[in-house]
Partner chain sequence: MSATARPFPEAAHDALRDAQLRSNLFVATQTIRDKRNQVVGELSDWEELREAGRAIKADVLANLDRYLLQFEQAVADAGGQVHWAADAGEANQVVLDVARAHGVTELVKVKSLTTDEIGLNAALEAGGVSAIETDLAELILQLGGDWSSHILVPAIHRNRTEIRDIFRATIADDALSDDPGELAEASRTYLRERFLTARMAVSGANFGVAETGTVCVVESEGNGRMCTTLPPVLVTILGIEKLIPSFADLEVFLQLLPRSSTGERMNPYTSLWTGVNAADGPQEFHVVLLDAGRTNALADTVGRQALHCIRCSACLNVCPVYSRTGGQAYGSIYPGPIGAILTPLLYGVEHAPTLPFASSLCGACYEVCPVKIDIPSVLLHLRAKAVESAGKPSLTMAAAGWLFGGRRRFAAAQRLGRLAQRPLIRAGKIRRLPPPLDAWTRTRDLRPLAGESFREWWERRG
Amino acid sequence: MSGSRELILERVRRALADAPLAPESPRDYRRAGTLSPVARTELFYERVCDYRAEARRVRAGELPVAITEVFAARGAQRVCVPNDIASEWRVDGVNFVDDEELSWEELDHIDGVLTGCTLAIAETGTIVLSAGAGEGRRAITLIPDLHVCVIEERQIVETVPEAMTLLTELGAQRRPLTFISGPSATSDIELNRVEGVHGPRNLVVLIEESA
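May I see the structure of the chain on its own, in the form predicted in complex with the partner chain?
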């Protein structure tokens, strides 16, 4: 409604006739973390486990073995991957389906999805996807029931402000962003936590030690 735009702006200006002051916002909260890289990884691992997601720490170079084990343990055979995933992640024994405009219906019949991520936040046990390299479009990490996400140790930051700063530095603010902290969950029935509603019911986080 074109008239409404002018009307609302006029109402706002009239409501602010007393010209309220708004001094610059103080930013005295913690921005940078203080933990060593080892402690940071440990904290991230603990916090992810706290959400009842499965987290595994993987030595440098042993990622293919871990990927094989994770999918085998869950009987996942057909696994969706973004086209630009690292070639060493395409392990034998799993039928990888490249996401070439797969329909929602097709994604609904796939056993799992394997992606990387942009960064992870230790303090909150969060992984952040930004539709970047090795991450794919949002639907592929949403519809399948199992999401296996690989994180390199050096991608972990300690605090939320560090994560937002890094996203800005990467120029990712305007890309589609998804923050994931554990599997989907609801507490709507008598406050009983039930894991797995509409998003993947199983989230596996593989933390790869930096070489």
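Form predicted in complex with the partner chain done; form predicted on its own now:
A single chain, with no partners or molecules, comes next.
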């Protein structure tokens, strides 16, 4: 197997020996946002709603109430959470199941999952998870049919370049990254929308306002 691999790579090298060098990628695109924190949050809210996700603005200190209401409205009894989820998010009335490397079969019988995130991007309405504190491993946000994600206003950046810079500064690019833009959805060749193929069909974003 190793010999075959080296043979293929050597043929590729010979084929590309006379190929011109790739040009430098232009770097004159807009890197930083200009919106105020309020406008940035509003843009993110609008883009999330455009993706047919449910977004809610939550006042500081009222997050536990919002979490309770979201799961109660959907009849979610068993909710998976990362082991290091914030203690105040573990509201009464919901049976929280700590993720102890649950199998995919076990996750498939979970009513929903509650996580935080690393950051969010206003221009694209995207949530970024990096398996950091309060986010858990990738499987728990892909298999259950309902994902409730808590985002603090301070975590919202305006542009994708800003997000990539911040991810690098946090060292998050060394971990698996999941970019979520709305509920999982795709379309077949006849443009019929199908939801839930690559992840949860239902996404609820709770945007916690700064105190």
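Numbering follows the first chain given and starts at 1. Computed from a predicted structure; not experimentally measured. In this text, the rigid core denotes the largest set of C-alpha atoms whose superposition between the two forms falls within 1.5 Å.
| field | Post core alignment: residue 26 C-alpha displaced by 2 Å or more between the two forms | value | Yes.
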